[in-house]
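One chain follows as structure tokens, the form predicted alone.
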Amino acid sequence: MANMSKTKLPIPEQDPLVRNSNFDEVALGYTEEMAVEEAERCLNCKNKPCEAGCPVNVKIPEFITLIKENDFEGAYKKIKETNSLPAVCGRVCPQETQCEALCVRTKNGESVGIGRLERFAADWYMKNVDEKAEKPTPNGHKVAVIGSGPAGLTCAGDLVQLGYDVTIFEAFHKSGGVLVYGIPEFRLPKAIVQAEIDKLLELGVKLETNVLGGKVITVDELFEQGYEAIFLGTGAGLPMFMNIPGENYNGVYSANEFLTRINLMKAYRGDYDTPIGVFKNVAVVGGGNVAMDSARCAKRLGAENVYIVYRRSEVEMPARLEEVHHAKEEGIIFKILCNPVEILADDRGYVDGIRCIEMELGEPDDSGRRRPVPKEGSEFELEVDCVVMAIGTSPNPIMKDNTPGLEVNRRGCIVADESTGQTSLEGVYAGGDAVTGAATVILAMGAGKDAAKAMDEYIRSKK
């Protein structure tokens, strides 16, 4: 019998005043009993509206039904039919604006906790099943993937399942892209990411690290080596700044550098020698998930006061509601309708404050959000010794500069067909943040999936 509760079953979490000083995962996950109870809220709708909101087409009611039946292994395998990274998606996918937004239960309460159930199935499988992946039958064709972020991993996973000899080339010493350098341990444990990658390696995917696409290896050289199609999943790792006075002072970081030092280079651990300052008061400029991650990391590193400085109101914040909620619980201070105009420094060139101006909302801009307008005479200063700029990123131009004929737009993003990922070069496909600019993990995965299908069709058409 269906569970007609109007609210999702809460997921256990660490106490906010405990977790804001450690990097352990915030959400602790459902137990088996809790997962079944939440699964019972699913009505198994005939037309399955939730599936229409999933960029990787997970068979949502089917896997939830298997959880109801206590077939947790079956639920995981059902998700894996279309999703290469279920443990990742269950943690960081914005289900509230995708699958859960279309859930019928939202007409009279909260949606089914689809993301929480996906996470449960993946975690249960990793803990209880030690099953080696069975390598598909080789089809005799070779493809390359540049970049091992969510787009590249998904593309590689789908292609290896079709029998392709797949090699991923990754610029860093560690695979995972933004999953390992951008998203903090307390939101996405790196052991989880590695376990997902290990499954792809078991299937036969090859991985070469410390290989910077466009420099160490070029698209032309890969074709010369016999690769028949190439996917570019190089992400958007070039940070943006505001171009205000003082951005070159000591103690000013891009969010990319700040998070990479903490997440990939383990600055929060005493057994790693990663240079990063110990700051007392930190201002994080921006209102997206990256800003929330940066602020929450700064708090965990020991900062007494951490400010989110955002030029619009909280309603316009692009960050997930869950991330904003968690940040507030952990003591992050929100300075909304404020915009920095100058970073201040002491006589040694170290950050000593940030001058801001209050804003008010005017007419909507091109994004549909009301444009922030400065309030005359409202400037004020925050006493901080660190500023983190989390206002966006764009693709690094290295790939474009070293790939003749590769078309990019005015923002430096690779121009690619929305449904196939086909670029201006024959046999070269692209997807994820390299094409869209900084976006979500699941949208990047969807693009990788679409490109894998198109690459397969392209290669088969040449036989």
Contents of the next structure:
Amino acid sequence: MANMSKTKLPIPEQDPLVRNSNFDEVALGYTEEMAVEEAERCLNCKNKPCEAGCPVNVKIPEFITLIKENDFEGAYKKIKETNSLPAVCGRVCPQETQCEALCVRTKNGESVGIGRLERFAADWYMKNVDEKAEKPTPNGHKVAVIGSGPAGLTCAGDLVQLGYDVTIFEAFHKSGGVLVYGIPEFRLPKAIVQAEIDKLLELGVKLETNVLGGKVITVDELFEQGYEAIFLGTGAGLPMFMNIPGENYNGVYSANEFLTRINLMKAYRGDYDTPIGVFKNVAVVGGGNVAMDSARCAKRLGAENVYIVYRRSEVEMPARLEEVHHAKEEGIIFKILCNPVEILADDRGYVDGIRCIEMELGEPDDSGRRRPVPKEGSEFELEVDCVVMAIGTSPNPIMKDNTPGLEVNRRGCIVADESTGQTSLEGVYAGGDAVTGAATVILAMGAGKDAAKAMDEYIRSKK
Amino acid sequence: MYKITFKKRLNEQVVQMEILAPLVAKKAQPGQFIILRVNEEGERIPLTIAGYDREKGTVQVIFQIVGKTTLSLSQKEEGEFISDFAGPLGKPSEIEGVQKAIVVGGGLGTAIAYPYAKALHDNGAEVDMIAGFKTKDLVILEDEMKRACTRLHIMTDDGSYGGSGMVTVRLKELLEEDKEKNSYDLVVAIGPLIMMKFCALTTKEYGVKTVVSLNPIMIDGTGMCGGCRVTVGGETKFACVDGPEFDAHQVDFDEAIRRSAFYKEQETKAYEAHKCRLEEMR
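Next up, can you give the form predicted in complex with its partner chain of this protein, since the form predicted alone came first?
Everything in the complex follows now, all chains and molecules, and the chain you saw is the first one.
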């Protein structure tokens, strides 16, 4: 008998006022009993609308059915058939706009907690099963993946399963891309990312860290070295600034820098050397997930007041609802319909305030969202000693600048076929934020997956 | 892990090291930099490439012990390893077409300036190198510098060796002597920000093109963090990808000096704490 509760079974979480001063994971995950109870809410629809919402087509009703049957290992393996990073996706996918948005249960209540169940299955497997991965039979062909973020890891994972000799090149000293430098520990524990990467290495994927693809090793050199196809998963790493006065004062960070210091370099831990400022009042500019992550990190570092300064209203915020909700619970102060016009500093050049102007919503713009318009004479100042700019990123031009013939669009994104990732160069494929501009982990994974398939077909067709 | 294949103390505070990093050595060019991490808990610091041997696959760095990271690095011995060594990063120096140049190095900056002088000299340019130090005991790389230029001018602040005074004293003299001919087509200044600022002010009077190499705070060195922002000609540039070399007459040095001091307090604390621990261990 299905569980007809109209609401998702809540996932246990750390108390907001405790967690806002630690970096431990916020959501604690379902127990076995809870998972089965939530799984019972799935009606196992014949036409499976949820699956159409998943960029990697996870077999959703099938894995949920296995959870219902207490076959947690089977559930994990079912997810894994199409999704190489279930523990990651279960945590950071925007399920509410993808699979869960299409769930029939939303017609009369909340959707099934698909993300929470995915996470449960992945965590259960990681905790209870210690299975050595079996190395696939080598097919004798070499491929290269540049960038070890979600797109690159997925692409590498699929190719190694097909028997390819895969080498990933990563510019940083640690692999994982945005999963390790961007998304904070309290949302995605780094041990989980590392476990997923370790599994790939067990399967035989080679990892070369400290190699900046495009510059230290070029696409042409990789071909010369016998790689037959190359995937570019170089992300959107270039931070944007507002170009307002005062952006170079001490205490102004790009969200990339702020988060990288904290997440990758572990500046929040006393046993690591990378410094981060000690701030009392922090303004984070932007309304996306990166802004929420930055604000919540600032709070955890001990700031008394942390503001989100966003120029549109809350409805237009690109951040996941859950993240906005979590941020509010943790005491982040939302200054919506406000836009910074200048950053202020003391006579030594250290930030001591941010001048903002109130906004109102006018006619819709290109993005379909109502355009924010400044309200004349409404300027005000917030007293802050740190400003984090979380207004977006664009693809890093290093790959483009060092790869003759690689076509990019006017935003600097690599031009690639939507279904195959094929770029303007033969044998070179691309996917993820490098192609789309800053987007989601799961879209990048979907692109990595499609490219892996296309690369396999390309190499086979050459034989 | 990257092996240290050679280590030499140039003076009490300055250490020269060669690191086995064939990929970096293969691509390295004068003016570029690397980013290294000593150990797992370490920070990432940029160091300008002081030299490289493509055959041996080694890259040379020269650094001054100024904080915890450089102190830890200085304690590593030949045959030991450091965690990470990434590069080459940044744009190479532009030396083509230069016929007569002055290369100014200050303190540790001489270690970075001398390969620049050498590259120009090897490329056929007539090079005056001015190397400035606080005092005689701190003079480094004298023989190397001599070989890397046409005329070497050593200056010490206290006059204990070479000429007396700041590098700008000699710089001004050279430019003044050359005023009629106006034959220098490039001045390169590498050293503390304050020295580069005054070199830029000096050469500006004579209208000689001047280049400085900046080494600001950065994390990734690939354009990702923007921590190395510097204002050049009124525009924000990222030293890691747009530089590290810039037109000295366009650089906002006061801003660069201010930004470079951002973590000073924390760095001093970490350095002192680390030194104390080392002394306790002794």
